[in-house]
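Have a look below at one chain only, the form predicted alone, in structure tokens format.
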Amino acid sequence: MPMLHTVNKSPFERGVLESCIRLATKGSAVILIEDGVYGATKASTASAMVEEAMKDLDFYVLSSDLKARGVDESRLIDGITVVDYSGFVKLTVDNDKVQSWL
């Protein structure tokens, strides 16, 4: 049963992303929104964890939240998909459930 996990907290201030990755089942999707987008950046303290998790999980990041925080797409970990609001809605429809990590 595919599930979409939304993470809106920075991995540098809370362990929400780590908890999400630990508990998400294989085949699930994770979308990083708001300050969660920092978890998608290369060469950060969270990047190795995210890269390892990408073997089992699909990762997405919301484009408008990247722009709002001045994060250029070139700084993202390879393989993370950038989506707009329409793409976010499609993810919610394509997955059976949505789990918000606060």
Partner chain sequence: MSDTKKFLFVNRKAPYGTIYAWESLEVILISAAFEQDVSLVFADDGVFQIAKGQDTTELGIKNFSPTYNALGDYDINKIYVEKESLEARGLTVDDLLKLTYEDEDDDWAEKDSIHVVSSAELAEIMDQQDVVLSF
Contents of the next structure:
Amino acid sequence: MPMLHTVNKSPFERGVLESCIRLATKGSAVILIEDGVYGATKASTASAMVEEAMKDLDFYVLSSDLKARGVDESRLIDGITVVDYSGFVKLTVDNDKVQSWL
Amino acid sequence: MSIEVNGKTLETDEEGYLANLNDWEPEVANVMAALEDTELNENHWEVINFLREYYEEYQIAPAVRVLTKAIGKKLGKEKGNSKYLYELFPYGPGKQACKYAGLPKPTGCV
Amino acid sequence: MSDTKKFLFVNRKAPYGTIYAWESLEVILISAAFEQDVSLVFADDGVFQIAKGQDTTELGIKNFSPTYNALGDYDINKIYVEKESLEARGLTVDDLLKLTYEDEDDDWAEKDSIHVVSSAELAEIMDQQDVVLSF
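Just the form predicted alone so far, so send over the form predicted together with the partner chain.
Time for the whole complex; same chain goes first.
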């Protein structure tokens, strides 16, 4: 059953993204919001984990939170989809359930 | 609390600082000054305009020490000293001038 | 002044997600009024506080990153960024704000405030302080 996972913590400070990736089932969507957007960037210590997880999970990142933090889209891992607030709403509608990893 | 400026009612906090930065217009400064029996001249306006520019650039109202140094650099040594600034703004150049400029009270000012 | 102490503010949290970064910045600005010898450290997710290009318009909250540019005016010009923290996040010094100060003793020449240091160097800097405040 398709599920949307939201992650709002930095992967460098807490293990929330790691837990989410470990427990999300194949075909699920993960959206990185707030400090979670740092997990979407290339060449970090978290990048390999996310790139590996992208084989089974669809990754999204919220544009407003990227802009607020000065994260340019050129620094994102290839294949992560940038969405705005209405895209976020659409994801919550398109999935049966939402799990918020806090 | 509030003040009346050009027929509009603008909300202020209990010390008279504008509640909303975007409510500011030059007449706000004149009205606030009149409430404290002060008439603004061009020397006052130099400082008020400087503070607004500083806030625009750095998003803070500068501490008095920083203000004094920066005024001296921009407007000349004879203006970059506490005596000159306190004569213009006897309630304190930080507090009073920031209030007229529609800014929050300077960080660190009590 | 004989009773000047060496104060170090250690910033380890990303901005916006929590209030730590802004609170720290306010305390730093207030402390400058006491004319102490202030240094700042940005390590771990704290390096994100001084990332350039921040724009919070869509979030409707205050972007306080321009305020770091005022630190030079407050005579705060020893800003240490941990190299290992930058590298772990795929960042270089070019991704950070260019923070400078004017050196009064050198005809007001504009100089860089940011120094990228290794963990070992940072440990030594921390060791030399009288007061360390962590946010």
